[in-house]
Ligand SMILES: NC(=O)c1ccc[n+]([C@@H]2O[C@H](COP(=O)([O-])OP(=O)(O)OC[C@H]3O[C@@H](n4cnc5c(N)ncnc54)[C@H](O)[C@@H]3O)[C@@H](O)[C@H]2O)c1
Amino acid sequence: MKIIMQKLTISTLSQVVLDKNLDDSIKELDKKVFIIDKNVYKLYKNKLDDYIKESPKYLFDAKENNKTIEEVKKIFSFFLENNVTRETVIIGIGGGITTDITAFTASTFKRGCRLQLIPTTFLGMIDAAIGGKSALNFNGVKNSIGTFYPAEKVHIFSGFLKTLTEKDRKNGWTECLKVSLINDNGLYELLYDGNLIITPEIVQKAIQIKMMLCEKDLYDSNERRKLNLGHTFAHLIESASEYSISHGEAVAIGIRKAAEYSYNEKMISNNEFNKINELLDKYNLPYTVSNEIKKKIKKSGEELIFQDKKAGKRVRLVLFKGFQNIIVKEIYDYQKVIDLITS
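That sequence in the form predicted in complex with this ligand, only its own chain, can you share it?
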């Protein structure tokens, strides 16, 4: 595998450092504390201890039901015990759950401390740690609390990927395929011709697309919404399956449904429709959900779609208006979404 070392700098957001090893600049930081995914620490203790040395560390049990205010309170106590000030660099090491909660605590403690992130999952490297969103789950609603707070630096070290489970790889692949369908920077071709191996070029190109959209629209009010491709369908599928279907698989089905919707509305050609599906086929991503989940969506789809929305029964769909040409459209006929998934 060819390793490249490159710094991608985008002025308004973070500096992303892709390195063949962990970036030594971490060692040189004067005052720092670490929030680390417990599993990652166990797997990479020897390597990480060389960067952590005597600095305080908080070991975090990275589960969705710990991405909460209760856990934030524990982290704030850890900050107080260790005299964290606005000058302290808070460093989050782990997958998206860990980087989301780290970014939230860093953005709110003392009205904002310095923040650096070291994502350790494929999804974290190309998505969760990029673009400056922090998030917490609240009262069972995912990511309902959060801030916009780009890390000053994101360190990408692909060595962490070797211990990922197949499920976590798949979650990352789906988001990677998704961005290749949003913008043309050669990523689609790399993925299409690739052999399911995560290469530094793939990681770099996926990051470039996400950063480009976030730089144009940090606060998620227009361009950035394109990144929700497949997600309206996916949220419905995930809720109906009570989260037994992984986010990656749900998004993949969602992308196929967005393509089908676009094709039915004559927004893409048959050839373009096939190009989208062929890429997902190559990565063995599913087409549809089980009959049992379809039944549930038929019965309570409306309730599931609007569970956390109070007004205006409309859904925002991210659709194809050509290959790698994305539009965001609000529709009131949400039954179409339900029919597409259950057909």
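Everything quoted here is computed from the prediction, not taken from an experiment. Each form is matched to the other, and the largest set of C-alpha atoms that superpose within 1.5 Å is called the rigid core. Positions refer to the first chain, counted from 1. Compared with the form predicted on its own:
If you fit the rigid core between the two forms, you'll see the Cα of Y243 move by 2 angstroms or more. In a rigid-core overlay of the protein, T288 has its C-alpha displaced by at least 2 Å between the two forms. Here the chain moves as two rigid blocks between the two forms; the smaller block's rotation against the larger, from C-alpha superpositions, is 13°.
Write the structure block of the form predicted on its own for the protein whose form predicted in complex with this ligand appears above.
Just this one chain is shown here; partners and other molecules are left out.
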């Protein structure tokens, strides 16, 4: 993949570099430490060692259940052992779980260290590493602790996509489809006419759309909330499943439920409802959860939904007011959300 972005910024703080190789500027950094998904390191050891050299590395078991304060304590100890200062560049290499915990630890250690990210999954490249959010899970609640901390630089290297599992691909496609539905941005047509191959054009377009929203609203108080399409439903599903359902699977179901809610409220037509679902169908994304998860949501749904950081006293939903026309609406009847997922 040739360089297709030389300098994209998020609130003038983040630069995204897309290239056919990892950026050699990493080698030139004087003081750096790495947090790396241990499975990624195993797959790409020879290539990564060329960049890491003698720099300290922390191999992270990148599972959703490990995105916790307990793991953060271990990483902080690693930082102390290796004399990390505010001038040290902390570099996270891995998928969204890894970039989340790397950004959180970098943002909080010494009140903020330098940060660069190298996402290795499709989802990480177009979503998790873009926009400056970090997150941890706490007491079973998805992303309930976090900071806003854009990386200095995000390196996009398409070579990592070669070893993605089908599940990882679907996770990425979900987030890609999501941004294509937010407004008329040209991505929907690329995806609808595509053949399920991740192309440089798709990656670039998805990143640009997210970055434009984040530039307008870094702290998630207005326009950026549209990126939460499907997420209120998804976080409820993920928490109830104890993360056995992946983020992408949960968001795909959440987008369908947001469309269904919008249709039931006569906010979209039957044709618009079908058009949304047709795109999700094309990418073989799920419709619903198992009966076992539905039972858990029926039992604990109220508690989980009001632990969602976006809920407050009301439930905030991102809904369709038309095709590629998104609104954020606060509702009091949270039971409608639970009933949609468990129906």
